[in-house]
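The data below hold one chain only, encoded as structure tokens and taken in the form predicted alone.
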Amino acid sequence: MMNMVRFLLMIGEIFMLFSCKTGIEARSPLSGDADDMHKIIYYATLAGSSHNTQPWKVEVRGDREIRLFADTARVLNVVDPTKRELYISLGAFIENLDLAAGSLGYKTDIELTPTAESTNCVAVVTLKRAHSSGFDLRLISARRTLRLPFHTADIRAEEVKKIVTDDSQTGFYATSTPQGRFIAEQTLSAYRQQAQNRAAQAEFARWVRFSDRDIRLRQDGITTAGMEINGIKGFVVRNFFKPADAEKSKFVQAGIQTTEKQVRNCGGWLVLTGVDNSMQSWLDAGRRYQRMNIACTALRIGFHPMNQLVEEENYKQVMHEKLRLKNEILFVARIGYMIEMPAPVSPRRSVDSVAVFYR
């Protein structure tokens, strides 16, 4: 009786101390020995993206030009048919891009290509040494999406200003604020009726990656730790679940539940506009996105893009009317002050994978 019992504690003492793991490692360090132009691609693949597809491919001429294609792929037929947040995604990888080079010391000349579609090219990035600008790139390394609970103080005026450089194309709205309150009743309606949707759904489901081993073969989408289940719950859920339980209607309304928290845990959101729904707006406003989510890290502030409301347009519209905005909502997400900023859990593709060398 007494071994049985020993037995049990072993087994408990084992399964404590696997349920604390979140899973594997986000990513693989950048090597030692990387050249230039691996760090630079290294860098942009840390952007974000919609349910972390990481739409994109890249080609390297030499050591002076990139040439960064949309990957179509890996577009989300579904919550984006027009493939706009496919393209604020790449506007993300440019940001990172961007700021990369100048940190090791090279200035960018970026042309981007309005024939993408046709060709799949999003932009020619030529680089011309320079003196670095300082940046941080343990900045771009730290950042991540975040899906918990913040704290619900408005954001000081004086960090907004750190955030929002550009107001005329990105509007604030404080938690505190009925306009504030009305997108948090907004994204949580639209995210519950995206949740009916059993397309969606699926197309979600494809993209998820419980098991230790789906990271490992795919390095992208969503992952338990992505979706913050860890604990005793990310263990089971890791080791037991099939990415098509979350097409479930337990797992569905579980999602509500933790959104809806989300949306009533928040310092403010942001909504970020654009001019029209052209590819160059969406670029631009993915580099937005990717610059204040940037400042959010070095501020100690989550951030969680949450564009349900654009994604379903009959609230799209609703928004529009409400916040009477000029130009067309092309990206949301909220902020918040937390007390520990977390690593970044999202996997990545490995540089070699998403990019071909021409020497």
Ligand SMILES: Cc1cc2nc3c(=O)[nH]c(=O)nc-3n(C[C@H](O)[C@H](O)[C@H](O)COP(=O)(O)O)c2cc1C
Given for the second form:
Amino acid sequence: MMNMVRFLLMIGEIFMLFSCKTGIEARSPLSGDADDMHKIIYYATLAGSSHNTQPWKVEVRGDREIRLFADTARVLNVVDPTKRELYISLGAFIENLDLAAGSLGYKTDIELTPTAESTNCVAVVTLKRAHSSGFDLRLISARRTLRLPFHTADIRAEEVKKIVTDDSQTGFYATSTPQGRFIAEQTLSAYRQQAQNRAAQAEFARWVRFSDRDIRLRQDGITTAGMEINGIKGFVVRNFFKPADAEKSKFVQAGIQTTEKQVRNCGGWLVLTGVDNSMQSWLDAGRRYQRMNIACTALRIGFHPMNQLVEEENYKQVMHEKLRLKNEILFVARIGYMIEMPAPVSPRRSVDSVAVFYR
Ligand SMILES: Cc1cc2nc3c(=O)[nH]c(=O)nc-3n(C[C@H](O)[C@H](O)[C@H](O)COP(=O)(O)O)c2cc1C
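Show the same protein again, this time as the form predicted together with the named molecule rather than the form predicted alone.
Now the full complex is given, and it begins with the chain already shown.
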């Protein structure tokens, strides 16, 4: 009888282990015979985006021109009504595109198109053959958002310098400073406020991908692996929860508890500002965010955007006053030395589903 129970438990464990394997496989791989343009777009699509909406569309003309468009059907109308985060995400895409093109031996000329509101065309990138920049593309593949607790040790000064290369528009506040503690406290409070907002809950539920089927079908959104809901909990959520369950009080409360741990367990906060709230400033902040996330990856420092205090207008005002910011606050992330460094897990749509190639 005991042996039978043990056997059933073992089968259960093996089954769960296999079911836990969502994530990196959810990313459509780069095909072996991909040409340079496919490769460049592939690496660009590995950029982060709010709620993993991947709000990009691309047209590739020959092997010399790439046009980037905003996919405004993917805007988060509740938490991002001005489209700030949509354009930050597109800025991150541009940064990856530029780094990948440089690594593959192209020099880029990036023209931002101010008519984006009417045509949705955000940028025209022209490529010219050049020497490789030597940038290691594996850093783009390894970059990720990490929602686990980090070590609370201060980030070493020489490493902060490598992450924040231009301090005119980016501030770093160590956890041990009054400002660092203030940002942590305000982030949690803003998260709580947003978590109680029914419209924000419903919007989040629309981008939640609990089941493996949904991940395979949509290849976007926030998954259980991305939320660090793993093991038995992950198994239960993936197999028995519906997206609407993300709006239930139990799930919302669990999110608040996780956020409490996150804000208390990091080495510091990056606050990205811009001269104004224009599309150009947002794209620029997006490029900076991506560069910093990649720099952190190279240093084995975890990176977790936490933007509720920018999204919730009343908190944004308080932040401006308390941190004496002269410019517009656009993006916030907590960083810290990683306790573990897991591989990326968030899905991506394939190159062919976001890009059209004209020969
Ligand atoms: C503009 C912007 C805002 C974001 N805000 C948050 C946030 O408030 N909380 C969070 O956990 N992740 C946030 N993220 C991270 C995204 O959810 C993440 O990039 C996306 O799910 C893809 O995952 P990856 O970065 O691991 O590739 C944000 C990302 C961007 C670009």
